[in-house]
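Only one chain is shown below, in structure tokens, and it's the form predicted on its own.
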Amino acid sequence: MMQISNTITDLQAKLNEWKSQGQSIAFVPTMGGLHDGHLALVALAKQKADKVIVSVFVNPTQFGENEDFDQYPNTLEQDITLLEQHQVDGLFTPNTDQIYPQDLENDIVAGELGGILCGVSRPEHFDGVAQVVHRLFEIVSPDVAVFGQKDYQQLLLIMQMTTQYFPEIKVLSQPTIREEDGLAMSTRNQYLSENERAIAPYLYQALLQAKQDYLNNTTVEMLTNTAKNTLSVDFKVDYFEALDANTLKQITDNTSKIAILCAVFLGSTRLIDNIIFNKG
């Protein structure tokens, strides 16, 4: 039977309930609108622990103005089924009041990684996740988090904020998951309209290509232009950018492994995609 804690005194005496008979931990952090992307969290969870925890809070510190905080899709009941089917042990729902309470000193910022790719267009959204991750791991204690590839700039950046703060917590990332057609799952993915949604794959194609690319000895100058100059057709390009997948710094010699990275907007939705590859 899943337990569900609207607030942190409930859920902490359920975890330490578990942690006082040995058990180990795992926390899967949502937003909600769950979709087989964070099933593949909470299943990788249940292998590396006793015991999983799933939040579901859409945190208002990462929507900055004119963005989709208002209209993000609520979609607890059915969270709530599909984790049960899923047989998570626990599910953290609280308010904004939990989370940010009135005396909360919030000093943690994503630094200088959240001010490059996403963190040009949305200069607010990576310091709110910093915040939040950072208080949700206050809260779970857990020994160990997961997160998707989809989102790889805000998985470095939640890796290097739990080594400085939160050594003991393991961070583990999960492969994106896609559809059939290659679009990488996404709670935003609904916002789309038909026709946009057949169009949508051509970002996942525009990648494998530039990969193609980047193996073929093709400069990283020609290839990302050649990708913005064919995604410009169907989609306003925020960025695509191949990078050092350890850093997100420019590539050099000593680069093991090859990040290519995009963000685009599709009608008035932003999609996000990369692709992870070592160097060859």
The other form holds:
Amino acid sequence: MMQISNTITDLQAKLNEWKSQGQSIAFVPTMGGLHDGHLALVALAKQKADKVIVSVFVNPTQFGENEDFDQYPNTLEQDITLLEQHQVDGLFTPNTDQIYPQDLENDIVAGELGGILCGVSRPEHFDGVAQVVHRLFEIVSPDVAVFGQKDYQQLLLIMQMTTQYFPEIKVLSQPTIREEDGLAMSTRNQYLSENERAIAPYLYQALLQAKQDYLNNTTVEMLTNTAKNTLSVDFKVDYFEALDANTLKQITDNTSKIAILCAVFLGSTRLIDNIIFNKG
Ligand code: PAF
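Show the same protein again, this time as the form predicted together with ligand PAF rather than the form predicted on its own.
Whole complex next, starting from this chain.
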């Protein structure tokens, strides 16, 4: 039976019971709207610990003023069914007052990594992400936490935050799960019209092409320009960059892994994706 807790007290009572029995805890934070990408995180979490906790909390502080907070899909009933089917042990569904009580000290910021790529067009987004994940880690205190590589910048930033504040928690990542046509799974794909949905996989095709170009020794400038030109036919390109995957800075002789990352608008929907590979 999956335990559903909407208060911290209730959740922690269960967690303490498990911890006192020597059971390890893996944690998968989400904003609901669950799809196979989330379920892959759950599957990895199950391999890594005795008990798996998933949270569903649509965090207001990571949405900008003109973003989709009010519209963000709420599919809780369906999420519960999916999580039960996947034998998750506990679901945490707090309200905003539980996560952000008035006396909460609120000095967690994303730092330098939060100001580039998605942070340019979403200036407060990563502070909000760092803040909520910090708060959730404080509440759940897991042994392991699992995040997806689709939000690669978020993943690196959470790894940094965790090293700084929660060195005892191990952060693991799970490769992006894709639809058959290559589109990265995302809750926001629900916003796409039929026509937009047919166009959306071009994003991943552009990433694959850019990777191929890189491996064929095309310069970063050329391959990113080519991709931006191609994508601009169907999308409004926010950024398309090839960077060192460990630092998200320029590629240097010391770079061992490359990340090609992009964000585009398709109509009013913002899509992000990336591809990570060894420099070779
Ligand atoms: O990736 C997400 O779904 C969210 O950014 C997270 C990590 C659950 C924080 O709200």
